[in-house]
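In the block that follows, a single chain appears as structure tokens, in the form predicted alone.
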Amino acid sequence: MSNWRIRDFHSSDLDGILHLWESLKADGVEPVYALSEVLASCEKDHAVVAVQGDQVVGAAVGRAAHDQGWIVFLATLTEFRGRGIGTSLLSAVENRMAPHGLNKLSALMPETETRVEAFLGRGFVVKKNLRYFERTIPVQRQELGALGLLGGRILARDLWENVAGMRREKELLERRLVLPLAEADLADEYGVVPPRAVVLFGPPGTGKTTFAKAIASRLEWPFVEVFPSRLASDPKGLAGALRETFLEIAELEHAVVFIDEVEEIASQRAGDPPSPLQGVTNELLKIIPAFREQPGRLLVCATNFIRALDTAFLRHGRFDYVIPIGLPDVHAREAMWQRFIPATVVDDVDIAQLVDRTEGFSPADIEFAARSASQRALEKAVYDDGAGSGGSADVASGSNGRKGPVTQDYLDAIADTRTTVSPEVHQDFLEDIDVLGRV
């Protein structure tokens, strides 16, 4: 005889869906829906339970999307299997549901899973020759709210791919930062503490911004800025501001917090009376421990002058690696030539000599003479080749054929670009890398 009896779902039933989940665990049945999503939807969407008494011995929840519902979970006990409890959740669940004016209900089961009877019973249809794909968005919808508050965005997540050249920089980044954050179970594992602040330096224009949007980008969290400037005409003043900033920042799931010219609020201290930017430095002290307790989160900070950093801010313990971002190499060179030099014309450049002409040059540097040189080039197809006419005709290839930048275009705009590190910069850097640098 029959002693259970289907009900809505109440909140005091979580410990037993709770006890479903792992009796389909301990079967060797890996549910398809996250545990986080199943007892959300029991709050939020549609969910029946099977009780025996006061115990929760089945349950069946549902999700309806436009005209499509779902079926979020559905499990017996084992003692309880076989008595058309399956059946008659998914009919409750289902009851729950019509009111949608629901066209399909769908259900994804796991490979391992062979108790269908369930479904087969209700008019259920078993699909031949279909996958299932699955992506994990890692910034939950209630997030966005927050994000917005504080200015920040979701990068796209082509960012990382689209870092020209600096193979160097993109290994040490992947594998010292990208690495422990990602696989942070992993990194656990092997006793490595997953990074939380770290300093980018190197001279100006060499891509340092590029770089901490390029690992919010392959990390897939948010990227938010803080921008001191506009925080020091806050009426709490800019270290109330910054203290403010962070504890709303933590709020968030996971981050990847930039500040640029960090040494406008971490210069060196010194002084009597102290100055009115100590008491920004000392409060931003006073917020990287905090701030390093909290898992998800990395911290960048990234400055051209590293020289003038307070020497409390780098010291071990506050951030886990400094890391020297410096101009680029041959191989980087021609990967940036590679990417600004139009398709249509790159197999007739000599990027070879535009490659030997940039040494020195940083990444900046060389998309301004690659841009120079396509301005230089459009203007001679319309008003060099074409007489003056400036018809469209002229512009889409030029009287003579012309179309595109050819190597003397680029070989000119070098010639008159103006470069942003001196020899002098360049060589203090490399002795910063030396006396400062922690990969």
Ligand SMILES: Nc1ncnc2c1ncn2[C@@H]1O[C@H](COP(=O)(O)OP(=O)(O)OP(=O)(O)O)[C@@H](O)[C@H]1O
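Positions refer to the first chain, counted from 1. What you see is a predicted model; the values in this text were computed from it and never measured. Superpose the two forms; the largest set of C-alphas matching within 1.5 Å is the rigid core. What changes on going to the form predicted in complex with this ligand:
- Comparing the forms between the two forms, the C-alpha position of residue 99 differs by 2 angstroms or more, with the core used for superposition.
- Once both forms are fitted on their core, a CA shift of 2 Å or more is seen for residue 19 between the two forms.
- Comparing the forms between the two forms, the C-alpha position of residue 127 differs by 2 angstroms or more, with the core used for superposition.
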The other form holds:
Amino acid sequence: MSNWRIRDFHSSDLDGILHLWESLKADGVEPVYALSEVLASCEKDHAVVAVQGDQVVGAAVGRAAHDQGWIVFLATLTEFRGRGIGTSLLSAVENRMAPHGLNKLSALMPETETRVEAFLGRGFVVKKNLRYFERTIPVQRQELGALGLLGGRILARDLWENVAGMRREKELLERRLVLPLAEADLADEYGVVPPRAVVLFGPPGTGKTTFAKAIASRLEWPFVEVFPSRLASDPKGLAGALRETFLEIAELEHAVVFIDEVEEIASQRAGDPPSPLQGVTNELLKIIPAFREQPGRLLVCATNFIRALDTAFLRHGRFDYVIPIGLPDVHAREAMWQRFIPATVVDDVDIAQLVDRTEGFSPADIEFAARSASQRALEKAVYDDGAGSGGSADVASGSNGRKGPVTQDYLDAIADTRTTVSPEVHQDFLEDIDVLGRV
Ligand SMILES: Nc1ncnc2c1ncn2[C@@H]1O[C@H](COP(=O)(O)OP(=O)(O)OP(=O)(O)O)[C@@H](O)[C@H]1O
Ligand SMILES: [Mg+2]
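Moving from the form predicted alone, what structure would you give for the form predicted in complex with this ligand?
Shown next: the complete complex, the earlier chain at its head.
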């Protein structure tokens, strides 16, 4: 008995497709393609349905690109199985795709799916030794416009791993920020309210900006930096422009919003008459509560002059944590030297000595010293060594055995590097941790 027939998909069949989708799920099959994709392909690509009377009893949906076609959906209602409907659907959808001149037709199937007769019936063969990989792209297409206007971007995926050393800070940020934000449902089960705003403070060059970016990279959220100095030239004024920027940010699904040198716009509201910046501080104080109500975003403010901040600005309820980012300890300095010394020579350099000589150096200072050592060594190799021949070809072939900087180059560079953080500034920082830090 064959009182079913196959015809092209019409928009009015959407309910039927939905019903088929649900019956698949009811059978415990987790389809590879999302429902939204299948529905989009029904409208835009190639779809056929099997109907009995008015009822949709089966469907096949395919899409074609270049030489290859993909079956993104194939289903028949349970009570209509075993009648060859699946095979006919496949044949029909293949016909619809034929004008593309495909030379291969493929289908992905959950491993647990056992009803594959239709595919076998149409000459598909199971490919062995294949694995399926997928990655969810963190920013949706419709967000790209808003993100572009804000100058926001998705950062490289490895920034978090690339923060050398700083184990204590990393662990703290991982536990307090990344965990509850990345695992929002789990956090909710435990009654943890995910943080919405944090301040990173510490002397110059210790890695505050680096950490803010690394957090965004780790969460795979877009990174949006707000530049008060740029907003200041806005015709709406700094306060108005700030408000507008945060309204645009509210359009994004997720974001790490970064304000560097926040002391510039949130300094002590002292003095009479009030400074022109006071309006901006007040605006920011108003913006933060609204920002805090939206899930999926984190405000990171950085400052190296935390004592200058308005006390109201820092209070509980506005910022969840006030986190110190200090000078690197022995382990962190060692990790940084390992990172900054070229791999070709790293085993020959006395790193312990460099670590010892760079106490009080910030990561930025260490990076600077490492770069200048490399530059010096290169110049020495090209211009000073090699008995006057000076050709870079000699250097490359290592005529003098030198292949990169040696320990002495690093020690010289260290001796010539002026540290950014003076002992007094560091002492102030330690006091700030006691008085203002909150982790
Ligand atoms: N843990 C680290 N590992 C490797 N490099 C680092 C690390 N921390 C910082 N750096 C490097 O040191 C330099 C300064 O870091 P960064 O700009 O993040 O410091 P900052 O605290 O934001 O400084 P400022 O207070 O001046 O804004 C950057 O070039 C960064 O790449
Ligand atoms: Mg910075």
